[in-house]
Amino acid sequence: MIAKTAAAGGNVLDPRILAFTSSLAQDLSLVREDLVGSLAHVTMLGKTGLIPADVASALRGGLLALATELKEGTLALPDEEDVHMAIEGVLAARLGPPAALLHTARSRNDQVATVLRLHVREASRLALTALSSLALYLVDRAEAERDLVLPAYTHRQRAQPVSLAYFWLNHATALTRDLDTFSAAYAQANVLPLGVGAIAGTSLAIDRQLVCDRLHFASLSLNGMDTVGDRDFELDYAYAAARLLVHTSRLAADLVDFASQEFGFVRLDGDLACGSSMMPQKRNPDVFELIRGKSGAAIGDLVALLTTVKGLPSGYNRDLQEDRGAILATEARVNAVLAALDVALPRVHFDAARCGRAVDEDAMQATDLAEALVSKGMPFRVAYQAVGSLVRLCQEEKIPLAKVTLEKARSVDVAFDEEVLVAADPRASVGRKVSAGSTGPASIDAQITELRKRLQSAKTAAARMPNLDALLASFNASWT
C-alpha cells in the first residue's frame, strides 16, 4: 500500500476510510490516460537530467509495459486510493526503488488536472467527430427527400407545409451549433496542468514546455493556484453533452410522435421497433423514447458538478474527487446516443402519401393565400383578416382550403380572385417561400451547401485532433 499517509510517514489509512475515499473504481477508465502523462513526464525528467537516463529509461520501459498489458486486458492494479498510486504501487513490486523518482518534481494534483485534461480532450474530439458524421448524414438525408411535403408544426398544432429536407436540415443545424460547444471544451482542456506541482509550483529546474509539446496540449495553464482547483473545462463538457442530448431529445420527440397511428408519417423497420410484453400489435419506438430519456441524466450531472466547484476555495480540495462519476457517465451517454442514432436513423422512414394527406386535408397554406393578397396591395391585418374568415368558413362546410371555389370565396371578400387562389394548393407553399432560411427550394440548396461547408471543416479539424492512441504509441516509437 502506497497510501499518502504511509507514503508520509504516517499510519496507514483505515480499511473502511480508504474505502470511502478511494476513487480507483472510477480510475480504471484513465489509466490510459495516467500512462501517457507519465511517460511525458519521465520523459522530461531524463532530458533535463533531473532522474539518471538509465533510470528514466527503466521507467519507461515499465510504464510501456503496462500500457500493452493494458490494451491485451491482463492489467492488474492494486487496491489503492486511485488510479495514479496503484500505478505507482506497480511499478515499485517490478522496478523496485528507481520507481520512486517518478513521482519527482509531480504532485498528484497537477497529474489528476493533466489526466483530466487529456481525458475531457480526447471524449471532445471523439464527439466533434461522431457528431460531425451523424449532421452530414442528416443533410444527405435532406438533399434525398426534399420533394416528400409534410406539416410542420408550432404549439403542436398544424403551422404551415414544408419540406422534409427542412425538417431533417432543422435537426442538423441544432446539431451544427454543438460542434461550437465540443470545440470549445477541446480548447479549454488543451492546457497542461503537468509542472505546477501541488499549488506552488517546484524549485527543481523542470521543462514544463517539452512536456507540453509531446501532449500536443496548445499551451501551459498561467497559475498553478488556479490550476489545481480548475474544472471548468469538464463543466464546458458537461454543458456541451448536456446541450447535444437536448438536442438529440427533441428529435427523437418528433419521430416518436411521427411514428404513432396518430401521425402515421414514419414507419420503423421491425429490427428498430419494439414490441410489447402483453400487446402482440405493438411496434414501440423505444430506441428514441431512450435517447430522449437520457437528456435528464446529463442535465443532472451538469448540475452536480456546478454544484461540487460552486463552493470551495482556492486550490485543490478532495471534493473535486467526484467529478469522475458524473465525467464518465456524461461521456457514456453521449457515445451510446450518438451511436444509437447512427443505427436507427436510417431505419425510419416517412411514408410520403400520408404526410401529403395531411397537407391536403387542412388550412396550412392560409398565410400564402394571406400574402398573395399583400402582393395584390391589401395591408397584411386586413388580407390576414379575410382569409381568416374564408378558413373559418370552410371549416364550418367541412371543405378543405384548397377545395375552395372562387365563388365562396368571393363571398367572403371580392379581393380573392383566380390569380389569388392559385396559393390554395398546399403542394405548392413549399416552392413559393423565397425567403433566406425558408422551407424553399433555393433556400434548402444554401442550407445544404453551408452545412456540408461547416461540417466538413468540423470533420477535417477533429481528425488533426492529438489522438490519446497515437500519443501512446508515439512513446514506443521515440524516446524524445
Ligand code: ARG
The other form holds:
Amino acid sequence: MIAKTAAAGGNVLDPRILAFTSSLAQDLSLVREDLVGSLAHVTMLGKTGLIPADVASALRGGLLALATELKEGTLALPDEEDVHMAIEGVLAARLGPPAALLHTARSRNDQVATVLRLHVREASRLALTALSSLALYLVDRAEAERDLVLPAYTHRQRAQPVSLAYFWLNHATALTRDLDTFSAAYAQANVLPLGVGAIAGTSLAIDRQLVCDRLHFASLSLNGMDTVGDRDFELDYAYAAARLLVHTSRLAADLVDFASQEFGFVRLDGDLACGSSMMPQKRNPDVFELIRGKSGAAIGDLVALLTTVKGLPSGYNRDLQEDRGAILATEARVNAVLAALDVALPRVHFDAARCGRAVDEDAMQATDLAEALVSKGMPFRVAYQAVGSLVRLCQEEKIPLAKVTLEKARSVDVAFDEEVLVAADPRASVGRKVSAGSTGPASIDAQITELRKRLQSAKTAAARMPNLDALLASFNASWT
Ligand code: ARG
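The form predicted together with the ligand is what I need now, so please give it after the form predicted on its own.
Entire complex below, previous chain first.
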C-alpha cells in the first residue's frame, strides 16, 4: 500500500474498506494500458532530466519485465486499490529506491484517465475493424442474393416485394452508420490527459507533447480540471456500442421471425440451431434471441455511465471508478455479438421457394398496379381507389392479385388494360423500382458500390490506428 503508507504515515486501510474501494479485479483488463502509459511517462522523465537516465532505464526494464510476465500469464499483482498502485508496488519491491521516482509529476487522476483512454481507443479500433468486416459480409450476401424476392413488412404486415439484397443492405447501412459513431468515440478517446496531475498541473518542467507523440495521441487535453473528471469518451463508446447492439438486435429479430414456421423463410444449419430439453422437434434460433437480448444490458450500461457522471462536482471524484464495470462489460458484449454474427450468418439460408410463394399469394404489388395507372395519367388517389376495389374483389373470390383477368379488372375500372396489368406480376415488382434508395436493380448496384467504398475506407482507417500491442512492443525496440 504505497500511497496509503507514504501519505498517511503508516496506517493501512481496513481490509474491508480496501475490498470495497478496490477496482483491482476489473483493472486486470487494463494492465497493458498502464504499462504503456508508464513507459511513455518514464521516457519523458528521463529525456527531460527530471529523473536520472539510469533510473529511467531501470524503471523501463522493470515495466517491460512486467509486460513479459503479463504475456506469459505469470504476472502476480499485490492486493492494492487499483492496478496503478499494484504495479508501482511490484516495482518498489523489485527495484527499490528507483521506483520512488516513477510517480514524479503524475497523479493517479491523470494516470487512470490515460489508461482508460488507451483502452477505449483500442476497443474502438477493434470494433471498427470487426464491424467493417461484418458489414462487408452483409454486402457480399446482398450481391450474391439479389435475385431472391421476399416480402418487406410495415407494421409487420406484408407490404411490398423486395430483393433479399435490399434486406441485407438495410442492415449493412445501419452498421455502416455505426462506424461513424465508433470513429467519433475513437477521436474523443484519442487525447492525452497525462501531465495535468491531480487537477492543477505540475511545477516540474514536464514535456507533455513528448508523451503525446510517444503514445500516438492526436492532441493534449486542454484544461486539467476538465481532464481529470472527463469520461465523455466512455459515454461516446458506450453509446456507439449500445446503438450497434440495438441494430444487431433488429437484425436478430428479423431472423428469429424468418426462422419460425409461420414465416419459414430461413433455415438454420444444425450446428447453429439449439434444441429443446423436452420437445424433440425444435430447432430454436437461440443465437439470434441472445443477440437481441444483449442490447438491453448495453443500454443499461450507457445509462449507468451517464448517471454516474451526472451532477459530479468539477475535478476528480472517486465515483468515476464505477465506470470500469460498465465499460468492460459493454466491450465484452460488443465483441461477443460481432463474433457470434460472424459464425452465425453464414449458417442462415433463405428458402427462395418459400419467400417466392409468400410474394405470389398476396397483393403486395398493388402499389405497382396503381402506379401503372398513374403512368397512364390517372391521379394517384383515384388509381389507389380503383386498385383497392380490385384487391377487395380478389380477396372475396380468394384469388391472388397476380391471377386477376383483364375482364375482372375492367369490371372494376375500365382504365385497366393489358399494359397496366403487366404490373400485376409480383415477381416483376422489384425490377420496376427506379428511384434512388429503392429495391430496384440500379439502386441496389449503387448501394453496394457506396457501402463498399465507405466500408473499405473505414477498414483502411482502422488499420492505420495505433495498436496497443505494437505500442507496447515499441518500447522494447527503442528509447525514443
Ligand atoms: N482507483 C481509481 C480508479 O482506478 C483511481 C484513483 C484516483 N485517485 C485517487 N486519489 N483515489 O479509477
